[in-house]
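Given next, in structure tokens, is a single chain: the form predicted alone.
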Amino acid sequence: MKLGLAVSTADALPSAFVVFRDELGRAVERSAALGYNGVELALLDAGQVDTPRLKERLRATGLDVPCISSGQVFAADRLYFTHPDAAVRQAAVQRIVGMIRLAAEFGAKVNTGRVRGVIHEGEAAAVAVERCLECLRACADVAEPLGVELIVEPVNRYEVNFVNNCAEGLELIHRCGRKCVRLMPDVFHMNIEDNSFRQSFEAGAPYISYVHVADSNRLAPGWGHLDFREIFSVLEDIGYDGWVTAEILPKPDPEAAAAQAARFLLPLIEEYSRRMATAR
């Protein structure tokens, strides 16, 4: 298991669930000065990333790149796959398209995230199905010779009102029909959606690529209630071995919230990782 940290360029918008808003490179060195394995980034273009200096960056200090998360296509420039209109829906799928086609460089998923879109009000649900199905097909058509995964995350009914817990997840993902698109479980919407966190991490185990970890109040792991010891042993019983990345909210500051959540996490990937080792 490696531990990672959503971060983004400077000018990520406020409400962007990141850490570090910095020159790419300089977040990837802040990163690695607290023990991460690698970072998240955060992105509302594929145009943002230099990409030769972002790998020599990564090179000097042993980091990856584990996903680019698109959270602010969403948000920022209101693409996303449910659009009623079929020229919005069609630049979501680019915008995503250029995201998979620099995931490719990095070996890294695309958490589509938001950017699946929202019931409109006056539409049916299986309308915005359709709709997200149709878009989700056209990037897997880019993705899957890439051997990039398109990640889905379930998000809380206080952001979205469409995929909001992980067997909606799911749903989605079987009737995609897609070995590509996957589950990406986020710890703090389980909180708020999920009736268990034992239960949605069984039952989505064959499917979960990635998973995002905050506390209950969208801080750093260790100052909300939620159980951390109780999920990392259900990850552990599913075998789960893959990536754990923090989407925290910066807060006292930066530095401190992304100490706290390494100097939190570490230790419980380091154990689990123990017990694993011990298992095989």
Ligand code: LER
Second form
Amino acid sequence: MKLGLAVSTADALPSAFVVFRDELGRAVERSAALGYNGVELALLDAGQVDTPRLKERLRATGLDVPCISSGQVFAADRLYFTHPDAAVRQAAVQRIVGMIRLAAEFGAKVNTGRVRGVIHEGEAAAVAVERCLECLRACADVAEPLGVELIVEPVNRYEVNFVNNCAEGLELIHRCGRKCVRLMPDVFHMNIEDNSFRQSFEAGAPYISYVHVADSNRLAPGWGHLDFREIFSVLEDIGYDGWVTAEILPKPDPEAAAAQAARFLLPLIEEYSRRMATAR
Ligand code: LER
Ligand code: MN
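Let's compare: the form predicted alone is above, so bring in the form predicted in complex with L-Erythrulose.
The complete assembly is shown below, putting the previous chain first.
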């Protein structure tokens, strides 16, 4: 299991749920100094990344980029897969395709959370599902040959009204029917939407490819009331050994939030890895 931190560029809007807003190379260095194994890049557009420069910083620090996340495409530019206008849907797909090509450079996955969009007033849910599936499949056509996974992240009802819990995420994945389209639970959203962490993690186990963590209030783990010991024991029971990435608010300040998440999660991950190793 590895620990990631969600970061973004210096100009990222408040709707990007990241701690560090910084030149990406510097965000890598600041994360490395705190013990993280990698950074997730929350982007508006693939063009924001200077690939050679970032690769050089990753080499120097030993960090990875496990995931590129796309929430700002929805939140800042209002491009999304369920939009009634086909040209807007196409523009959203093009943004994600750019991120898929960038992800291939780093061996990363691409998340589709809020960019899936919403069910519009006066429209049936089935209409949203069909539009979303068409866009997801267009993205999968590019992702699959490049070996990039597209990960569906259920997002709570206060942000979108479409695919809020893990069961709904799994249903969309099954209907999409593409191998590269997998599930990305975020325990912050699960705490609001899912009946039980155990039930959802167990049901999704074969499809889970990446996990976001934040505490109940979206602060760093340990500063809210989620039981992370229980969450990690469920992850252990399903044999999840991938990335766990902190996607948290930069409060009380970015450095303190990032340090708390690492201080709290690294010992849990270490313990977990020790137990996994002895179980083998
Ligand atoms: C949004 O709340 C979120 O969790 C992001 O990772 C997806 O856009
Ligand atoms: Mn998330």
